[in-house]
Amino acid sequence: MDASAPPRAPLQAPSRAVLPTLAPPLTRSFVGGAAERGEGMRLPVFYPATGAQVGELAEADAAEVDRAVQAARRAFLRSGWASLPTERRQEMLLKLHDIVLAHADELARLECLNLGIVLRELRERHMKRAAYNFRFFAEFIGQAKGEVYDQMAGYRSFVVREPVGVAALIAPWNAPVALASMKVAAAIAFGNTCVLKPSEQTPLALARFVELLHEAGLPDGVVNLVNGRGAVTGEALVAHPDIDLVSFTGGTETGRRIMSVAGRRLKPCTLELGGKSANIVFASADIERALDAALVGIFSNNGQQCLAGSRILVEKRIADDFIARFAERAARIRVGDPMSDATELGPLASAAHRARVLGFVETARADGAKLLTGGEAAMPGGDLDGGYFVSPTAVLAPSNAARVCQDEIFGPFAAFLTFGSYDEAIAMANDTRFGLVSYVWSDHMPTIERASRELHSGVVWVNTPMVRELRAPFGGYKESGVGREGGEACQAFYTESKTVTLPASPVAVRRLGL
């Protein structure tokens, strides 16, 4: 760390971290209603508060993949799910609603244990989203509005949705039931079924999460669970051939690989993939909104998630203070146990991911950067020492061509970059090769209307972290993603649109072979 560097807030430090729940012995897949026998490859599930292993995952290999996609075959042909009526549909929508919401403790102390994301987070903000996704599409399905045709003379043509059949939801790590349920919800809401495949990192949560939604009621298979590696059970669900699309959020190379496999079976995709978001700070905004939302733009959720503000950008009047300030601030945050309340970060979610995340410490110095904070495991003390923790970190790049600044790091690490003029903070902020959010601060309206036009994303938020309007596309440009989700462009992707043309009269018909 420089010694220029402010000095860190003590670590939030219990002698002995208390476990938010119990894990099962085993984490098995759900399909057809009922839970399997687990037979597959063991794969071990650790607590990354404390690093200890807190149970086992039974991995699902073809078979067992290729019987969750056949029960979720037969209930859409069977279960009489894709026809239901609209409002009983809606009204299984409201229970799952009520349920997840009704469990969202539960819910949320599982995730900890999986995850590490602190559990005031988890339950105040992940839980409850992922109840009103079922809420939502149950409210959107109830407005849904057919199209007519009749301007050509003696035709009248309407078109209808029908649901596509079978679709493969493959979910992250980083927020497994917010944003698996989003899928689920919008799948199924259409009249789909679904085989839903979690992270190998984090199976408990969503492994709960299914069992609930059969619970409130939900036919036996509509709804689907399988886990594994991405390699053995994603390879096998994606390449299935009963398989009809593929909804997937996680890394863009992973990405690549899932559009790669599918695309031989001409399998409709979306994919929400990675981010290197630019956080652009002028000199017209409101600093000191500005500066608390660009700590919480990278430090929430752990630092782990694509709508990070990663590049913060700082007009350069102003970036002396607002820099020094925001490392201060920084240095301050409480890390530890996430199942206190006090506690502002957590542990990242493997090992592996924290050896990476501090390893962009050195890559930084060898671009020129200068640290800021941070840059170092952190050891809360007693059990949590064993966790995967990372002090919040901030550089200073030297320029937008440095690693920090275009590859995406995932995690509590910010990259500064100081700008002169507007046209050098919007082409900075372009010059990457992911494209999901853009964020800008200013109270100039001119310089809001001309960014929200100019920068290459697929969202810009002005003005405020991160807020998700569920009625409006969400996805990113680039190697961003494919795709997007929302309202009307999850009925574009998980329904078939069909034409029928009715002639008004009878139609003379030109006569052949006579």
The other form holds:
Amino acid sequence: MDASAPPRAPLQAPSRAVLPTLAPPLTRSFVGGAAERGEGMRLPVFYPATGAQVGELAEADAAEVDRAVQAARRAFLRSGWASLPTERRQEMLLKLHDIVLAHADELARLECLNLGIVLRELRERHMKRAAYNFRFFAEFIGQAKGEVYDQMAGYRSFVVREPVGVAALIAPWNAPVALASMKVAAAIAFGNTCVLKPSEQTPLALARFVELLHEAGLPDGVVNLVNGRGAVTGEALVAHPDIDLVSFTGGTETGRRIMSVAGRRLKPCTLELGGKSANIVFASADIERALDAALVGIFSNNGQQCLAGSRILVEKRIADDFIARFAERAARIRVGDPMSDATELGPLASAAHRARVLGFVETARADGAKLLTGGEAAMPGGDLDGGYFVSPTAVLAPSNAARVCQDEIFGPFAAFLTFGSYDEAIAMANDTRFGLVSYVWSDHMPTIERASRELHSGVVWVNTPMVRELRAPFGGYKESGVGREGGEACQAFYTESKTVTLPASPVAVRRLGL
Ligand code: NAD
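Could you switch over to the form predicted together with nicotinamide-adenine-dinucleotide, since the one displayed so far is the form predicted alone?
Complete assembly follows, chain above in first position.
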């Protein structure tokens, strides 16, 4: 390990009002248009910036999950939502867009209170994206195309798409409203009803979000919410016989479990799972932009994002300078109060997660990696010393086989590797069990063209940090997922196709039993 790490930026002092928003004392499930009584087991909810408990969650047991699924089933069969004319459903989706946008600040504060992502980021990026998800699907369903086949002589076949039924939507904690809203918007846009289960760590903003959808006029039972742990509430939901399909975002091991439970009843699943994405910087790149993007790629969202560029592969002839400048900039990142606009990196989401992330410093050491910066808990001072802060961390790995290059750390922790040739870079990038996204930095067109064909990942971003084109499919190769999200991908998942075949004139039918 290198003891000569660059000097650190001063940490952000705690603001005077560390908790400007109060969470409701008890977060309850929301079923059939009303809050449940919340008699289940109580789980604490923490503010990651101080470690203070800010509320409690009432866990839904199997009986409460059953009520939620039945409410969704009734709404599917009887509320008229499934058969609503497209224009009317579009109008409702646009109202949902408006109400989420109008409450972006409130939702961002609640989200910050149990997640610790910088408030500015939540308000400007996550909540705007959440609102946009409803507008996107409102527009998509108005433009969807049909299929007609008339090649077979004397017949015409057309394909209609019908909603599947009741969807279980299971969300992770790292971007609760931004990610869950995509699932909710897609499921209901195509006429389904749903039961949403947030992560037990981050129930606050999604509970308010579901209330807001109802305040905007969404019929009761179309969107239901159950709170609780994965093994209790989540598993009861996935296994419920009246759930028709499952959309899950979370860790790869959980995805494996969910697919096996859903598979017993042959329920279709989409799984958006983990990643260990390569960010490849060729010497032919615009180096300044690539450096800015490498920092954003690993440190935004407090380092907790599936699509983080967490393995940074740099061509040898520019590596020393690039890596030194990255470490210097990382050390200057302002760590502190997530409610302050000056903060660049907030706390990790939980104490256990911080312990896990810091555990990788020891793992890196054991595998012979060199610590470039960070690698320790950060103490911003005052109340924030009880928070789950980690200083921005970077290591230089001895090889791609090091565990910090193979395991998803899911924190502000970059692992650097260097390469001498194009082939070496692509081989290293692909040598992983994951395949969510890849980043390529080069101004050399043949390199870009070849790399975008040869990288094994669901998305390749060239000369840009992460950017989501919702019309295009998003999802992972290999252990990063099954299925895709996006306009047509969601249509395929959330609808059943039905082929109707008609003869052009009365057909001659073979006559049996005369
Ligand atoms: P997690 O797998 O621990 O939990 C995700 C959700 O699944 C939670 O709501 C949890 O309660 C629930 N769950 C857990 N066990 C369950 C079970 N047996 N049955 C039903 N539900 C169960 O993941 P996390 O820690 O919340 O999120 C971090 C992970 O999510 C990372 O691996 C990250 O890469 C991944 N992620 C992927 C994407 C993507 O689009 N590919 C996006 C964000 C996060």
